[in-house]
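Starting off, we have a lone chain in the form predicted alone, written out as structure tokens.
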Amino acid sequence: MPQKIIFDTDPGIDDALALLLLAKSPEIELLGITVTHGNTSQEKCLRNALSLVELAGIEGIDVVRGATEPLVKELSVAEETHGDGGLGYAKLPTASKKANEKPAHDFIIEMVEKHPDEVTILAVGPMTNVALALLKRPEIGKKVRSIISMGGAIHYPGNATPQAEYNVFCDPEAFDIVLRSGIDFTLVPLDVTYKCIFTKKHLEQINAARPEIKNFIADSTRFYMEFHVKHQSIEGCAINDPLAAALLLDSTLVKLEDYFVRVDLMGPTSKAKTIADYYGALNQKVNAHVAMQVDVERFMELFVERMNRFQ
């Protein structure tokens, strides 16, 4: 039976991509699309969410507006990583689907009452549609089946400050309300995302996608590309969140260690790091499942297999 699916974003280039992986795997079934501000405003974010679907051919579910700002600091956007508009060179048609209004962090609350135990969230970007749901309504946290995050550094330097993953850094206090909730919660922070280098032979080998899927992925990962190269002396780009998203498929593709994880929310030069337990110092309850190894030739693989069903 496939595993039901919420998909919390903020496109986002490689968002737009975990997506496309989505809506070519059987594996699961997507409860809806809740969005939030992050790689660019909420409302960009939004509008490129309405147009993915569209583009993916998804039908049948709804792509919720969400929160436009973090819960405490001043909001960030990355628009020197993923555009001005959130995809990198490419342009998507304005879709003809519409919004639906409610409030995502209601969104969520209603589809896990409606399905106890049985949902599990992707959260790929700032954690503050989550957080707002767990406040709201704190007993959620015992229906949901699990969280799957793209989000932190545990030693692998951060993107957005020396220490701080950007999707940790631009909520730092809403991810910090998750970990705490004792929700079942896996981690896939940049120690293994960095390792998924998505490069032009990857792009040739998507060969049986039709042209419009194949123009978009070039045409996004191509600034996500030259970003890459010129801060990061990187030869491609790392595709962060179809990793996460691939757990849904295929558990193995990472290794799995069991840690303590907290946020640290006070630090000067160290806000936002996420920080694990690694030798259980700190003599804390584990909440977290956190991806240190990864199989990147498997991953590539079904990455480009996924992208070539879209025929």
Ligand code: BDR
Contents of the next structure:
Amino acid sequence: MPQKIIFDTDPGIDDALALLLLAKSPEIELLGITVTHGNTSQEKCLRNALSLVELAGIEGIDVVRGATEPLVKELSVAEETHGDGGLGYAKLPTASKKANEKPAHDFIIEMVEKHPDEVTILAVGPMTNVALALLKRPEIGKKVRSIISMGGAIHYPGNATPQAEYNVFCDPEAFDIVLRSGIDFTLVPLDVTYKCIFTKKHLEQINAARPEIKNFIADSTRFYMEFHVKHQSIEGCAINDPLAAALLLDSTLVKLEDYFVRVDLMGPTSKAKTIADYYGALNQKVNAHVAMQVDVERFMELFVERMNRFQ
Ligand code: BDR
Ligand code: CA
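Could you present the same protein in the form predicted together with beta-D-ribofuranose, rather than the form predicted alone shown above?
Full complex below, order starting with the chain above.
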């Protein structure tokens, strides 16, 4: 039976690629897409999610309006990384599909109660929607099957501050609430996602996909690649969110290590850093499976192969 998934996202270029990957993955059943603020405003992320669903030909699912701002800190956006509209140089037509206006956290509660122990939340943006669901109805924590989260940086430097990864940086308090919830939690940090660099070579390999898909991937990643080379001296772009999505299809793509993980909420310079108790010094119960190694070749092959299914 396909795994039931809620995709919580802030599209965003790599979020868009993750959505395309999910669209061509019969291993999963997408229950809905909950949209948060993050790479750009929630309004633009929602618009992008609706257009992407139509581009990918996904039918019969809800795209749900989520949180417009973090729990505590002020709103951040990353338009220098993802472009003014959030999808780089790609311009998608406005979708005819309309959003489900129910708040995303209520949608999450409803789905988890409808399918107890069956729902995995794939969270690839700031954690606000999931935290709001847990704050409103803490008991759903026991009924969520698992969370896979693209977020954090264990040994790798941060990409939002010297120590903080962007999704955690955007809403550290929300991330902290979800990490402490007791839900089975898999963390996919920059340590592994920054090994997964999508280059022009991979783009050329996506040669069987229909033109709208090829053009979308080319136009969106061109902007992302320009950012990576200018700010991080990386040729290509890190496809963070698709790696987290790919674990639903093949969990052997990464090697997981179990740690007690905390979010620094104090700072001043380390605020939003994810800290793993590497040597067990704090003597605390493990709360996360952390992806620390990745089979880059196999992941890239899987990603390219799934994109080529868009015919
Ligand atoms: C994460 O932050 C966002 O900019 C990306 O979409 C990804 O989810 C990487 O730090
Ligand atoms: Ca994202």
